[in-house]
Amino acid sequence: MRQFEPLILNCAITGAIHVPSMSPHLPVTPEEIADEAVAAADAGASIVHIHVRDPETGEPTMDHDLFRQVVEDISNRCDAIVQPTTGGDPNMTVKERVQVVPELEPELATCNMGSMNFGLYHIPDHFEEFQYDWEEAYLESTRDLVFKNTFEDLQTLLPIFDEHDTKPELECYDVGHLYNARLMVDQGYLDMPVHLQFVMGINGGVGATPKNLVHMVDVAEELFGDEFSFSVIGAGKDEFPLGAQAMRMGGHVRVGMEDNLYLRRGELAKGNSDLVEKAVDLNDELTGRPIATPEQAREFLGLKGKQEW
(Lines of atoms letter the chains of each structure in order from A and count residues from 1; the text may use other names and numbers.)
(Lines give C-alpha, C1' and ligand atoms only; values in the text may rest on other atoms or scores of the structure.)
(Ligands and ions follow the chains in the order given, each with its own letter.)
Protein backbone atom coordinates (compact mmCIF):
# COMPACT_ATOMS: atom_id res chain seq x y z
CA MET A 1 0.00 0.00 0.00
CA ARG A 2 0.98 3.65 -0.23
CA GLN A 3 3.08 4.75 2.71
CA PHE A 4 2.35 8.00 4.53
CA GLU A 5 3.82 8.43 7.99
CA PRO A 6 1.45 11.12 9.28
CA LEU A 7 -1.81 9.72 10.63
CA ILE A 8 -4.92 11.10 8.91
CA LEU A 9 -7.77 11.40 11.40
CA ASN A 10 -11.28 11.68 10.01
CA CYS A 11 -14.11 12.64 12.37
CA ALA A 12 -17.70 11.74 11.42
CA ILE A 13 -19.76 14.32 13.25
CA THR A 14 -23.37 13.07 13.42
CA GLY A 15 -24.17 10.44 10.76
CA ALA A 16 -27.50 8.77 10.16
CA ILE A 17 -27.21 5.64 12.30
CA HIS A 18 -27.72 6.99 15.80
CA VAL A 19 -30.94 8.70 16.81
CA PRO A 20 -31.14 11.64 19.24
CA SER A 21 -32.57 9.51 22.05
CA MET A 22 -29.32 7.54 22.19
CA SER A 23 -27.27 10.51 23.40
CA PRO A 24 -28.10 14.07 24.51
CA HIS A 25 -24.75 15.09 23.02
CA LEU A 26 -25.49 14.04 19.42
CA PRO A 27 -25.32 17.21 17.29
CA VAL A 28 -28.51 17.92 15.37
CA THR A 29 -28.83 21.55 14.28
CA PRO A 30 -26.58 23.08 11.61
CA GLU A 31 -24.93 25.23 14.27
CA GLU A 32 -24.25 22.22 16.51
CA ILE A 33 -22.83 20.16 13.64
CA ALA A 34 -20.55 22.98 12.50
CA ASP A 35 -19.37 23.73 16.04
CA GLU A 36 -18.59 20.06 16.61
CA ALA A 37 -16.69 19.84 13.32
CA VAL A 38 -14.54 22.86 14.13
CA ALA A 39 -13.80 21.51 17.61
CA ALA A 40 -12.85 18.13 16.09
CA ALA A 41 -10.50 19.88 13.66
CA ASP A 42 -8.92 21.83 16.51
CA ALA A 43 -8.37 18.51 18.31
CA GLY A 44 -6.50 16.97 15.37
CA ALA A 45 -8.96 15.83 12.70
CA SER A 46 -7.83 16.79 9.20
CA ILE A 47 -11.11 15.54 7.66
CA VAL A 48 -14.61 16.14 9.03
CA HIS A 49 -17.33 13.91 7.60
CA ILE A 50 -20.73 15.59 7.37
CA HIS A 51 -24.35 14.45 7.44
CA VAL A 52 -27.19 16.84 8.25
CA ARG A 53 -30.40 16.41 10.20
CA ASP A 54 -33.77 18.11 10.46
CA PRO A 55 -33.02 20.72 13.14
CA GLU A 56 -36.46 20.25 14.72
CA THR A 57 -36.58 16.45 14.98
CA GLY A 58 -33.03 15.21 14.38
CA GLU A 59 -34.15 13.02 11.47
CA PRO A 60 -31.49 12.45 8.76
CA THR A 61 -31.98 14.51 5.61
CA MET A 62 -30.11 15.45 2.42
CA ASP A 63 -31.46 19.02 2.44
CA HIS A 64 -29.05 21.03 0.27
CA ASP A 65 -29.61 24.27 2.13
CA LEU A 66 -28.65 22.63 5.42
CA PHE A 67 -25.56 21.06 3.86
CA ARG A 68 -24.51 24.37 2.35
CA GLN A 69 -25.02 26.17 5.67
CA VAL A 70 -22.93 23.62 7.56
CA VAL A 71 -20.14 23.32 4.98
CA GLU A 72 -19.85 27.07 4.55
CA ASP A 73 -19.73 27.65 8.32
CA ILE A 74 -17.01 25.03 8.85
CA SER A 75 -14.93 26.20 5.90
CA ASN A 76 -15.02 29.79 7.10
CA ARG A 77 -13.78 28.82 10.56
CA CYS A 78 -11.10 26.17 9.97
CA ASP A 79 -8.92 24.56 7.32
CA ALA A 80 -10.22 20.99 7.66
CA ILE A 81 -11.22 18.94 4.61
CA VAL A 82 -15.02 19.00 4.67
CA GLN A 83 -16.29 15.66 3.39
CA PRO A 84 -20.05 15.38 2.80
CA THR A 85 -21.75 12.02 2.62
CA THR A 86 -23.31 10.48 -0.46
CA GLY A 87 -24.57 7.69 1.79
CA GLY A 88 -27.35 9.75 3.38
CA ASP A 89 -29.32 7.16 5.26
CA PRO A 90 -29.88 3.64 3.93
CA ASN A 91 -33.52 4.38 3.03
CA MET A 92 -32.66 7.21 0.61
CA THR A 93 -32.39 6.76 -3.13
CA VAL A 94 -29.05 7.07 -4.90
CA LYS A 95 -30.36 10.10 -6.80
CA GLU A 96 -31.15 11.85 -3.50
CA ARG A 97 -27.79 10.96 -2.00
CA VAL A 98 -25.47 12.05 -4.82
CA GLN A 99 -26.89 15.53 -5.42
CA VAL A 100 -24.62 16.95 -2.73
CA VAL A 101 -21.66 16.53 -5.14
CA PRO A 102 -22.85 18.82 -7.97
CA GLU A 103 -24.44 21.12 -5.40
CA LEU A 104 -21.30 21.70 -3.30
CA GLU A 105 -18.44 20.38 -5.47
CA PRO A 106 -16.48 19.19 -2.40
CA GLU A 107 -12.84 18.14 -2.64
CA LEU A 108 -13.63 14.76 -1.02
CA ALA A 109 -16.86 12.80 -0.52
CA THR A 110 -17.78 9.26 0.48
CA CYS A 111 -18.89 6.70 -2.10
CA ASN A 112 -20.35 3.35 -1.01
CA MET A 113 -18.99 0.46 -3.05
CA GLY A 114 -21.72 -2.17 -2.87
CA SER A 115 -25.20 -3.19 -1.78
CA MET A 116 -25.72 -4.85 1.59
CA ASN A 117 -28.13 -5.60 4.39
CA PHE A 118 -27.85 -2.73 6.88
CA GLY A 119 -29.36 -3.67 10.21
CA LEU A 120 -30.07 -1.20 12.99
CA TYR A 121 -33.23 -2.97 14.15
CA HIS A 122 -31.59 -4.34 17.31
CA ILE A 123 -31.08 -0.87 18.81
CA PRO A 124 -34.66 -0.34 20.13
CA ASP A 125 -34.21 -3.37 22.40
CA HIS A 126 -31.92 -1.22 24.55
CA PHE A 127 -34.29 1.73 25.03
CA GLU A 128 -37.57 1.99 26.88
CA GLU A 129 -38.77 5.15 25.14
CA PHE A 130 -37.80 7.50 22.36
CA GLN A 131 -37.82 11.28 22.19
CA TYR A 132 -39.31 11.50 18.68
CA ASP A 133 -41.98 9.45 16.94
CA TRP A 134 -39.81 8.67 13.90
CA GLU A 135 -36.88 7.11 15.74
CA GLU A 136 -38.12 3.63 16.64
CA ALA A 137 -39.83 3.08 13.28
CA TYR A 138 -36.69 4.26 11.46
CA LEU A 139 -34.49 1.78 13.28
CA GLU A 140 -36.98 -1.08 13.06
CA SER A 141 -37.42 -0.58 9.30
CA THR A 142 -33.87 -1.82 8.73
CA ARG A 143 -34.94 -5.37 9.56
CA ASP A 144 -36.07 -5.57 5.91
CA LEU A 145 -33.66 -3.12 4.28
CA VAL A 146 -31.07 -3.47 1.55
CA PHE A 147 -28.70 -0.50 1.30
CA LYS A 148 -28.65 -0.27 -2.48
CA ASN A 149 -25.41 0.48 -4.34
CA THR A 150 -25.58 -1.59 -7.54
CA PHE A 151 -23.11 -1.61 -10.43
CA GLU A 152 -25.47 0.67 -12.33
CA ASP A 153 -25.55 3.01 -9.33
CA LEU A 154 -21.75 3.11 -9.20
CA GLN A 155 -21.52 3.72 -12.95
CA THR A 156 -23.91 6.65 -12.46
CA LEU A 157 -22.29 8.07 -9.32
CA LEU A 158 -18.62 7.96 -10.19
CA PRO A 159 -18.81 10.09 -13.39
CA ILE A 160 -20.54 12.77 -11.29
CA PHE A 161 -17.59 12.75 -8.88
CA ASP A 162 -15.23 13.03 -11.84
CA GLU A 163 -17.18 15.84 -13.47
CA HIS A 164 -16.91 17.96 -10.33
CA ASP A 165 -13.30 16.99 -9.48
CA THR A 166 -14.43 15.42 -6.21
CA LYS A 167 -12.27 12.52 -5.02
CA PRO A 168 -14.33 9.54 -3.85
CA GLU A 169 -13.37 7.88 -0.60
CA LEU A 170 -14.44 4.29 -1.23
CA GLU A 171 -16.53 2.91 1.62
CA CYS A 172 -16.05 -0.88 1.75
CA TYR A 173 -18.31 -2.71 4.20
CA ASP A 174 -17.19 -6.16 3.10
CA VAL A 175 -14.53 -7.92 1.04
CA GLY A 176 -16.71 -8.04 -2.08
CA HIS A 177 -16.80 -4.25 -2.11
CA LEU A 178 -13.04 -4.24 -2.73
CA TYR A 179 -13.60 -6.35 -5.82
CA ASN A 180 -16.32 -3.92 -6.92
CA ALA A 181 -13.83 -1.08 -6.58
CA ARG A 182 -11.27 -2.96 -8.67
CA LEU A 183 -13.91 -3.58 -11.33
CA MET A 184 -14.68 0.15 -11.45
CA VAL A 185 -10.96 0.83 -11.96
CA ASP A 186 -10.78 -1.74 -14.75
CA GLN A 187 -13.86 -0.29 -16.44
CA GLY A 188 -12.47 3.25 -16.32
CA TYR A 189 -14.78 4.69 -13.66
CA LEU A 190 -12.08 5.10 -11.01
CA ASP A 191 -8.53 6.38 -11.21
CA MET A 192 -5.63 5.03 -9.20
CA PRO A 193 -4.45 5.50 -6.53
CA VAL A 194 -7.61 4.86 -4.52
CA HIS A 195 -8.36 5.69 -0.90
CA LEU A 196 -10.34 2.93 0.78
CA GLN A 197 -12.27 3.08 4.00
CA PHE A 198 -13.01 -0.24 5.69
CA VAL A 199 -16.34 0.04 7.53
CA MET A 200 -16.38 -2.81 10.03
CA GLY A 201 -18.99 -3.98 12.51
CA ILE A 202 -22.26 -2.99 10.80
CA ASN A 203 -24.88 -5.73 10.95
CA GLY A 204 -24.84 -6.99 7.37
CA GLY A 205 -21.18 -6.25 6.70
CA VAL A 206 -17.79 -7.64 7.68
CA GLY A 207 -17.25 -8.27 11.38
CA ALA A 208 -15.05 -5.93 13.39
CA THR A 209 -12.23 -8.36 14.20
CA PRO A 210 -8.44 -8.05 13.96
CA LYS A 211 -8.28 -10.99 11.53
CA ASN A 212 -10.85 -9.38 9.24
CA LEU A 213 -8.91 -6.11 9.15
CA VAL A 214 -5.73 -7.97 8.18
CA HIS A 215 -7.71 -9.83 5.52
CA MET A 216 -9.19 -6.61 4.08
CA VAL A 217 -5.70 -5.12 3.78
CA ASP A 218 -4.32 -8.31 2.23
CA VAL A 219 -7.08 -8.39 -0.40
CA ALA A 220 -6.58 -4.68 -1.13
CA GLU A 221 -2.88 -5.31 -1.69
CA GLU A 222 -3.68 -8.15 -4.10
CA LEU A 223 -6.10 -5.93 -6.04
CA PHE A 224 -4.38 -2.53 -5.95
CA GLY A 225 -0.71 -3.24 -5.15
CA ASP A 226 0.96 -0.09 -3.89
CA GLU A 227 -1.71 2.22 -5.33
CA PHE A 228 -4.09 2.39 -2.39
CA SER A 229 -4.28 3.83 1.10
CA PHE A 230 -6.79 2.87 3.76
CA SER A 231 -8.67 4.16 6.75
CA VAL A 232 -10.68 2.13 9.27
CA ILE A 233 -14.03 2.57 10.98
CA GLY A 234 -14.82 0.27 13.89
CA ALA A 235 -18.51 0.57 14.75
CA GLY A 236 -19.41 1.15 18.39
CA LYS A 237 -17.09 -0.42 20.96
CA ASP A 238 -14.67 -1.47 18.21
CA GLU A 239 -13.79 2.10 17.21
CA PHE A 240 -10.60 2.32 19.26
CA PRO A 241 -9.38 -1.31 19.17
CA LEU A 242 -9.54 -1.39 15.36
CA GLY A 243 -8.29 2.17 15.15
CA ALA A 244 -5.23 1.22 17.19
CA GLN A 245 -4.58 -1.74 14.89
CA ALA A 246 -4.88 0.48 11.81
CA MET A 247 -2.41 2.96 13.30
CA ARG A 248 0.12 0.17 13.82
CA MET A 249 -0.43 -1.16 10.28
CA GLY A 250 0.29 2.20 8.66
CA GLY A 251 -3.35 2.99 7.93
CA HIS A 252 -5.56 5.86 8.98
CA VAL A 253 -8.54 6.17 11.30
CA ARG A 254 -12.06 7.54 11.49
CA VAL A 255 -13.69 8.30 14.81
CA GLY A 256 -16.76 10.35 15.70
CA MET A 257 -20.32 10.22 16.93
CA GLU A 258 -21.63 8.81 13.66
CA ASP A 259 -19.82 5.58 14.47
CA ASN A 260 -19.57 5.48 18.27
CA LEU A 261 -21.20 7.47 21.06
CA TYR A 262 -18.99 6.33 23.95
CA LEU A 263 -15.64 7.61 25.15
CA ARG A 264 -15.19 4.46 27.19
CA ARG A 265 -17.43 1.71 28.56
CA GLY A 266 -20.50 3.30 30.18
CA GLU A 267 -19.39 6.90 29.53
CA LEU A 268 -20.96 8.88 26.70
CA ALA A 269 -18.68 11.18 24.79
CA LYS A 270 -19.73 14.77 25.41
CA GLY A 271 -18.51 15.82 21.98
CA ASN A 272 -16.68 14.65 18.89
CA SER A 273 -13.49 16.36 20.03
CA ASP A 274 -13.34 13.96 22.98
CA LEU A 275 -13.11 11.04 20.54
CA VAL A 276 -10.49 12.77 18.40
CA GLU A 277 -8.39 13.60 21.44
CA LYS A 278 -8.53 9.98 22.58
CA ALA A 279 -7.37 8.83 19.13
CA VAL A 280 -4.49 11.33 19.21
CA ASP A 281 -3.42 10.13 22.67
CA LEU A 282 -3.69 6.48 21.60
CA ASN A 283 -1.54 7.13 18.54
CA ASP A 284 1.07 8.94 20.65
CA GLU A 285 1.30 5.94 22.97
CA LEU A 286 1.33 3.25 20.29
CA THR A 287 3.18 4.64 17.29
CA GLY A 288 4.39 8.20 17.75
CA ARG A 289 3.27 8.97 14.19
CA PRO A 290 2.73 12.69 13.58
CA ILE A 291 -0.89 13.77 13.12
CA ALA A 292 -1.52 14.91 9.55
CA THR A 293 -2.48 18.51 8.97
CA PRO A 294 -5.28 19.21 6.50
CA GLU A 295 -2.75 20.38 3.91
CA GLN A 296 -0.66 17.23 4.32
CA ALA A 297 -3.79 15.11 3.90
CA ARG A 298 -4.83 17.10 0.82
CA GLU A 299 -1.45 16.59 -0.81
CA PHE A 300 -1.32 12.86 -0.04
CA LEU A 301 -4.88 12.21 -1.23
CA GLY A 302 -4.45 14.37 -4.34
CA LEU A 303 -7.34 16.72 -3.62
CA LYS A 304 -8.12 19.85 -5.62
CA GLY A 305 -7.97 22.07 -2.53
CA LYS A 306 -10.29 23.82 -0.14
CA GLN A 307 -13.54 25.20 -1.52
CA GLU A 308 -13.90 28.93 -0.94
CA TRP A 309 -17.34 30.26 0.00
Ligand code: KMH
Given for the second form:
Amino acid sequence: MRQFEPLILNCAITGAIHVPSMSPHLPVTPEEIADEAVAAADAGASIVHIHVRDPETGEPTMDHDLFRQVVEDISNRCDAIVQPTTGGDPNMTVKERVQVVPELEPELATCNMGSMNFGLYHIPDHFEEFQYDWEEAYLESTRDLVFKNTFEDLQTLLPIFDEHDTKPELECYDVGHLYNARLMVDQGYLDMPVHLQFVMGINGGVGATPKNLVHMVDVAEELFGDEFSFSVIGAGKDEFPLGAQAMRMGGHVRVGMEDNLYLRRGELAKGNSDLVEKAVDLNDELTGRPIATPEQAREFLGLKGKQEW
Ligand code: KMH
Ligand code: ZN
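With the form predicted on its own in hand, show me what the form predicted together with (5S)-5-amino-3-OXO-hexanoic acid looks like.
First the chain shown before, then all remaining chains and molecules of the complex.
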Protein backbone atom coordinates (compact mmCIF):
# COMPACT_ATOMS: atom_id res chain seq x y z
CA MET A 1 0.00 0.00 0.00
CA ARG A 2 1.15 3.56 -0.67
CA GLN A 3 2.06 5.22 2.61
CA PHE A 4 0.67 8.67 3.34
CA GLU A 5 0.70 9.85 6.91
CA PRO A 6 -1.97 12.60 6.64
CA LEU A 7 -5.54 11.34 6.86
CA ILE A 8 -7.70 12.20 3.85
CA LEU A 9 -11.27 12.80 5.00
CA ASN A 10 -13.98 12.65 2.37
CA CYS A 11 -17.46 13.90 3.24
CA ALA A 12 -20.41 12.61 1.19
CA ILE A 13 -22.96 15.36 1.58
CA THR A 14 -26.35 13.97 0.57
CA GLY A 15 -26.15 10.92 -1.76
CA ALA A 16 -29.10 9.01 -3.13
CA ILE A 17 -29.62 6.32 -0.51
CA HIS A 18 -31.44 8.28 2.14
CA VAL A 19 -34.76 10.01 1.54
CA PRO A 20 -35.75 13.36 3.07
CA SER A 21 -38.23 11.80 5.52
CA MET A 22 -35.34 10.02 7.24
CA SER A 23 -33.80 13.25 8.53
CA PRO A 24 -34.90 16.90 8.51
CA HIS A 25 -31.20 17.75 8.21
CA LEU A 26 -30.56 15.97 4.89
CA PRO A 27 -29.46 18.69 2.43
CA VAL A 28 -31.68 18.93 -0.63
CA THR A 29 -31.48 22.27 -2.45
CA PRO A 30 -28.30 23.29 -4.29
CA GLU A 31 -27.74 26.02 -1.70
CA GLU A 32 -28.07 23.56 1.19
CA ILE A 33 -25.73 21.06 -0.49
CA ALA A 34 -23.10 23.72 -1.17
CA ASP A 35 -23.36 25.20 2.35
CA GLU A 36 -23.01 21.76 3.90
CA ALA A 37 -20.00 20.97 1.71
CA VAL A 38 -18.23 24.21 2.64
CA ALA A 39 -18.92 23.56 6.34
CA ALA A 40 -17.58 19.99 5.98
CA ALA A 41 -14.43 21.33 4.31
CA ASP A 42 -13.99 23.87 7.13
CA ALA A 43 -14.27 21.00 9.62
CA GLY A 44 -11.47 19.02 7.91
CA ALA A 45 -12.78 17.26 4.81
CA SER A 46 -10.33 17.61 1.94
CA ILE A 47 -12.77 15.92 -0.47
CA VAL A 48 -16.51 16.59 -0.70
CA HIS A 49 -18.54 13.97 -2.58
CA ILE A 50 -21.54 15.42 -4.39
CA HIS A 51 -24.94 14.18 -5.56
CA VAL A 52 -27.79 16.55 -6.34
CA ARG A 53 -31.52 16.36 -5.69
CA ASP A 54 -34.63 17.95 -7.11
CA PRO A 55 -34.97 21.06 -4.92
CA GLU A 56 -38.78 20.68 -4.71
CA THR A 57 -39.06 17.00 -3.87
CA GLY A 58 -35.62 15.85 -2.72
CA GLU A 59 -35.56 13.12 -5.39
CA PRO A 60 -32.07 12.19 -6.68
CA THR A 61 -31.28 13.56 -10.13
CA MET A 62 -28.27 13.96 -12.44
CA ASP A 63 -29.46 17.39 -13.65
CA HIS A 64 -26.41 19.12 -15.10
CA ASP A 65 -27.47 22.64 -14.20
CA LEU A 66 -27.88 21.67 -10.57
CA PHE A 67 -24.49 19.93 -10.57
CA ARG A 68 -22.84 22.91 -12.17
CA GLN A 69 -24.42 25.32 -9.70
CA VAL A 70 -23.33 23.27 -6.69
CA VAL A 71 -19.80 22.52 -7.92
CA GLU A 72 -19.20 26.12 -8.90
CA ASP A 73 -20.52 27.47 -5.63
CA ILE A 74 -18.37 25.12 -3.51
CA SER A 75 -15.25 25.76 -5.61
CA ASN A 76 -15.68 29.50 -5.25
CA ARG A 77 -15.98 29.27 -1.49
CA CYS A 78 -13.33 26.74 -0.47
CA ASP A 79 -10.36 24.71 -1.72
CA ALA A 80 -11.78 21.23 -1.15
CA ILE A 81 -11.59 18.65 -3.94
CA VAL A 82 -15.12 18.51 -5.33
CA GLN A 83 -15.90 14.94 -6.33
CA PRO A 84 -19.15 14.38 -8.24
CA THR A 85 -20.80 10.98 -8.28
CA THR A 86 -21.05 8.87 -11.40
CA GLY A 87 -23.12 6.39 -9.36
CA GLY A 88 -26.16 8.67 -9.32
CA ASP A 89 -28.92 6.56 -7.92
CA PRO A 90 -28.91 2.85 -8.67
CA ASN A 91 -31.95 3.18 -11.00
CA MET A 92 -30.23 5.53 -13.46
CA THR A 93 -28.52 4.36 -16.62
CA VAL A 94 -24.74 4.37 -16.85
CA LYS A 95 -24.91 6.88 -19.72
CA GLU A 96 -26.93 9.33 -17.62
CA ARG A 97 -24.58 8.85 -14.70
CA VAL A 98 -21.29 9.49 -16.48
CA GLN A 99 -22.34 12.70 -18.26
CA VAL A 100 -21.15 14.76 -15.33
CA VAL A 101 -17.54 13.97 -16.31
CA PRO A 102 -17.54 15.60 -19.79
CA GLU A 103 -19.87 18.34 -18.53
CA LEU A 104 -17.77 19.47 -15.56
CA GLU A 105 -14.37 17.85 -16.09
CA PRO A 106 -13.84 17.34 -12.35
CA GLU A 107 -10.41 16.45 -10.98
CA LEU A 108 -11.86 13.40 -9.17
CA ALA A 109 -15.11 11.43 -9.56
CA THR A 110 -16.41 8.08 -8.33
CA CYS A 111 -16.43 5.00 -10.56
CA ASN A 112 -18.42 1.97 -9.38
CA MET A 113 -16.55 -1.25 -10.02
CA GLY A 114 -19.18 -3.96 -10.40
CA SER A 115 -22.82 -4.90 -10.82
CA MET A 116 -24.67 -5.83 -7.67
CA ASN A 117 -27.90 -5.91 -5.69
CA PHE A 118 -28.42 -2.63 -3.85
CA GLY A 119 -31.18 -3.16 -1.34
CA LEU A 120 -32.80 -0.21 0.39
CA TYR A 121 -36.22 -1.86 0.55
CA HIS A 122 -35.91 -2.59 4.29
CA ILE A 123 -35.91 1.12 5.17
CA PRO A 124 -39.72 1.68 4.93
CA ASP A 125 -40.21 -0.84 7.78
CA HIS A 126 -38.81 1.79 10.14
CA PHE A 127 -40.96 4.71 9.02
CA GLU A 128 -44.67 5.30 9.50
CA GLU A 129 -45.03 8.18 7.11
CA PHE A 130 -43.23 9.65 4.16
CA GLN A 131 -43.20 13.31 3.31
CA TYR A 132 -43.07 12.84 -0.49
CA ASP A 133 -44.90 10.41 -2.78
CA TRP A 134 -41.79 9.06 -4.48
CA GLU A 135 -39.86 8.03 -1.37
CA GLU A 136 -41.46 4.71 -0.39
CA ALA A 137 -41.75 3.47 -4.01
CA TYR A 138 -38.11 4.44 -4.64
CA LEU A 139 -36.86 2.43 -1.68
CA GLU A 140 -39.18 -0.49 -2.42
CA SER A 141 -38.04 -0.64 -6.07
CA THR A 142 -34.56 -1.73 -4.94
CA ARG A 143 -35.95 -5.16 -3.98
CA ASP A 144 -35.68 -6.12 -7.67
CA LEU A 145 -32.82 -3.86 -8.70
CA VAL A 146 -29.40 -4.58 -10.16
CA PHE A 147 -27.00 -1.66 -9.89
CA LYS A 148 -25.43 -2.20 -13.28
CA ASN A 149 -21.72 -1.69 -13.81
CA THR A 150 -20.74 -4.40 -16.27
CA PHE A 151 -17.32 -4.75 -17.90
CA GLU A 152 -18.76 -3.08 -20.98
CA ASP A 153 -19.94 -0.20 -18.79
CA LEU A 154 -16.50 0.13 -17.20
CA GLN A 155 -14.86 0.00 -20.62
CA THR A 156 -17.17 2.84 -21.70
CA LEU A 157 -16.79 4.93 -18.54
CA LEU A 158 -13.06 4.75 -17.92
CA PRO A 159 -11.98 6.18 -21.31
CA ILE A 160 -14.31 9.14 -20.62
CA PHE A 161 -12.53 9.75 -17.32
CA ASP A 162 -9.22 9.51 -19.13
CA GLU A 163 -10.24 11.90 -21.89
CA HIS A 164 -11.11 14.59 -19.35
CA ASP A 165 -8.20 13.92 -16.99
CA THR A 166 -10.62 13.01 -14.21
CA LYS A 167 -9.14 10.57 -11.70
CA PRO A 168 -11.55 7.73 -10.91
CA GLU A 169 -11.94 6.81 -7.26
CA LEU A 170 -12.81 3.12 -7.51
CA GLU A 171 -15.87 2.18 -5.45
CA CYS A 172 -15.46 -1.47 -4.43
CA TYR A 173 -18.47 -2.94 -2.63
CA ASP A 174 -17.09 -6.45 -2.51
CA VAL A 175 -13.88 -8.42 -2.92
CA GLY A 176 -14.70 -9.28 -6.54
CA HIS A 177 -14.72 -5.58 -7.43
CA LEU A 178 -11.01 -5.44 -6.58
CA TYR A 179 -10.41 -8.14 -9.18
CA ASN A 180 -12.51 -6.14 -11.66
CA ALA A 181 -10.26 -3.15 -11.00
CA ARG A 182 -7.13 -5.25 -11.58
CA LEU A 183 -8.61 -6.55 -14.84
CA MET A 184 -9.21 -2.97 -15.99
CA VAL A 185 -5.54 -2.18 -15.22
CA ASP A 186 -4.39 -5.26 -17.15
CA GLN A 187 -6.57 -4.35 -20.12
CA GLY A 188 -5.24 -0.80 -20.21
CA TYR A 189 -8.37 0.99 -18.98
CA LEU A 190 -6.89 2.12 -15.66
CA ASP A 191 -3.52 3.46 -14.62
CA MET A 192 -1.74 2.66 -11.39
CA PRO A 193 -1.57 3.80 -8.68
CA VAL A 194 -5.26 3.31 -8.01
CA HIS A 195 -7.28 4.91 -5.24
CA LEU A 196 -9.85 2.47 -3.86
CA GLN A 197 -12.93 3.19 -1.80
CA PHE A 198 -14.11 0.15 0.15
CA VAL A 199 -17.89 0.57 0.44
CA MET A 200 -18.91 -1.82 3.19
CA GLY A 201 -22.28 -2.65 4.69
CA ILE A 202 -24.59 -2.12 1.68
CA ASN A 203 -27.22 -4.86 1.26
CA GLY A 204 -25.74 -6.63 -1.73
CA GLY A 205 -22.09 -5.93 -0.89
CA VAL A 206 -19.55 -7.14 1.65
CA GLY A 207 -20.46 -6.77 5.35
CA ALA A 208 -18.92 -3.94 7.38
CA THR A 209 -16.88 -6.13 9.72
CA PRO A 210 -13.30 -5.70 10.96
CA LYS A 211 -12.26 -9.03 9.42
CA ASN A 212 -13.69 -8.08 6.05
CA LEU A 213 -11.79 -4.80 6.05
CA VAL A 214 -8.54 -6.64 6.78
CA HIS A 215 -9.37 -9.03 3.95
CA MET A 216 -10.12 -6.21 1.48
CA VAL A 217 -6.73 -4.66 2.27
CA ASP A 218 -4.96 -8.04 1.98
CA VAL A 219 -6.51 -8.71 -1.43
CA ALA A 220 -5.68 -5.17 -2.60
CA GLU A 221 -2.06 -5.79 -1.56
CA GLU A 222 -1.97 -9.01 -3.54
CA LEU A 223 -3.41 -7.33 -6.62
CA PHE A 224 -1.76 -3.90 -6.55
CA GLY A 225 1.31 -4.26 -4.29
CA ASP A 226 2.31 -0.78 -3.16
CA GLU A 227 0.47 0.87 -6.05
CA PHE A 228 -2.81 1.56 -4.25
CA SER A 229 -4.31 3.69 -1.52
CA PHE A 230 -7.63 3.07 0.13
CA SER A 231 -10.45 4.83 1.92
CA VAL A 232 -13.34 3.23 3.78
CA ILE A 233 -17.09 3.78 4.01
CA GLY A 234 -18.91 1.90 6.75
CA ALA A 235 -22.58 2.28 5.84
CA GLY A 236 -24.96 3.33 8.61
CA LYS A 237 -23.94 2.55 12.18
CA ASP A 238 -20.59 1.20 11.00
CA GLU A 239 -19.34 4.57 9.76
CA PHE A 240 -17.23 5.34 12.82
CA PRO A 241 -16.14 1.86 13.96
CA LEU A 242 -14.89 0.97 10.48
CA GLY A 243 -13.51 4.47 9.96
CA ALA A 244 -11.51 4.14 13.18
CA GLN A 245 -10.07 0.84 11.96
CA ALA A 246 -9.12 2.41 8.63
CA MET A 247 -7.38 5.28 10.42
CA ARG A 248 -5.34 2.77 12.43
CA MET A 249 -4.49 0.76 9.30
CA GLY A 250 -3.09 3.81 7.49
CA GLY A 251 -6.09 4.17 5.20
CA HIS A 252 -8.41 7.09 4.64
CA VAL A 253 -12.02 7.63 5.62
CA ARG A 254 -15.31 8.82 4.17
CA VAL A 255 -18.11 10.04 6.42
CA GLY A 256 -21.24 12.08 5.66
CA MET A 257 -24.99 11.98 5.39
CA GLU A 258 -24.94 9.95 2.18
CA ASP A 259 -23.70 7.02 4.22
CA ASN A 260 -24.96 7.64 7.76
CA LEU A 261 -27.46 10.08 9.28
CA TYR A 262 -26.58 9.57 12.96
CA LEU A 263 -23.94 11.16 15.13
CA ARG A 264 -24.44 8.39 17.68
CA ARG A 265 -27.15 5.87 18.43
CA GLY A 266 -30.51 7.69 18.53
CA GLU A 267 -29.05 11.13 17.73
CA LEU A 268 -29.35 12.50 14.22
CA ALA A 269 -26.43 14.55 12.95
CA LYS A 270 -27.57 18.15 12.52
CA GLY A 271 -25.22 18.56 9.60
CA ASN A 272 -22.37 16.92 7.75
CA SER A 273 -19.79 18.95 9.61
CA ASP A 274 -20.82 17.20 12.87
CA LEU A 275 -19.78 13.91 11.28
CA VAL A 276 -16.49 15.32 10.00
CA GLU A 277 -15.72 16.81 13.42
CA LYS A 278 -16.35 13.46 15.06
CA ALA A 279 -13.96 11.77 12.61
CA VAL A 280 -11.31 14.42 13.29
CA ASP A 281 -11.66 13.91 17.06
CA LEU A 282 -11.55 10.12 16.74
CA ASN A 283 -8.41 10.29 14.64
CA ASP A 284 -6.84 12.64 17.13
CA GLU A 285 -7.56 10.24 19.98
CA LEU A 286 -6.59 7.08 18.14
CA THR A 287 -3.70 7.90 15.84
CA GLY A 288 -2.66 11.55 16.02
CA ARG A 289 -2.26 11.52 12.22
CA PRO A 290 -2.42 15.01 10.73
CA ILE A 291 -5.53 15.77 8.69
CA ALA A 292 -4.65 16.20 5.00
CA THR A 293 -5.22 19.61 3.47
CA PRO A 294 -6.87 19.66 0.04
CA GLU A 295 -3.49 20.50 -1.52
CA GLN A 296 -1.79 17.55 0.18
CA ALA A 297 -4.61 15.25 -0.89
CA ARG A 298 -4.40 16.53 -4.49
CA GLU A 299 -0.70 15.91 -4.65
CA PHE A 300 -0.93 12.44 -3.14
CA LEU A 301 -3.79 11.37 -5.42
CA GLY A 302 -2.09 12.88 -8.48
CA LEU A 303 -5.00 15.15 -9.43
CA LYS A 304 -4.84 17.76 -12.16
CA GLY A 305 -5.80 20.53 -9.72
CA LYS A 306 -8.67 22.73 -8.77
CA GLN A 307 -10.87 24.09 -11.53
CA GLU A 308 -11.44 27.80 -11.82
CA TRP A 309 -15.03 28.77 -12.61
N1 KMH B 1 -23.53 5.39 -2.85
C2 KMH B 1 -22.47 4.95 -2.02
C3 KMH B 1 -22.76 3.70 -1.36
C4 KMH B 1 -21.12 6.91 -6.02
O5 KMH B 1 -21.76 7.90 -5.68
O6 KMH B 1 -20.68 6.75 -7.16
C7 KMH B 1 -21.15 4.94 -2.74
C8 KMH B 1 -20.98 6.08 -3.66
C9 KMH B 1 -20.84 5.79 -5.07
O10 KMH B 1 -20.96 7.21 -3.20
ZN1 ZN C 1 -22.26 8.76 -3.84
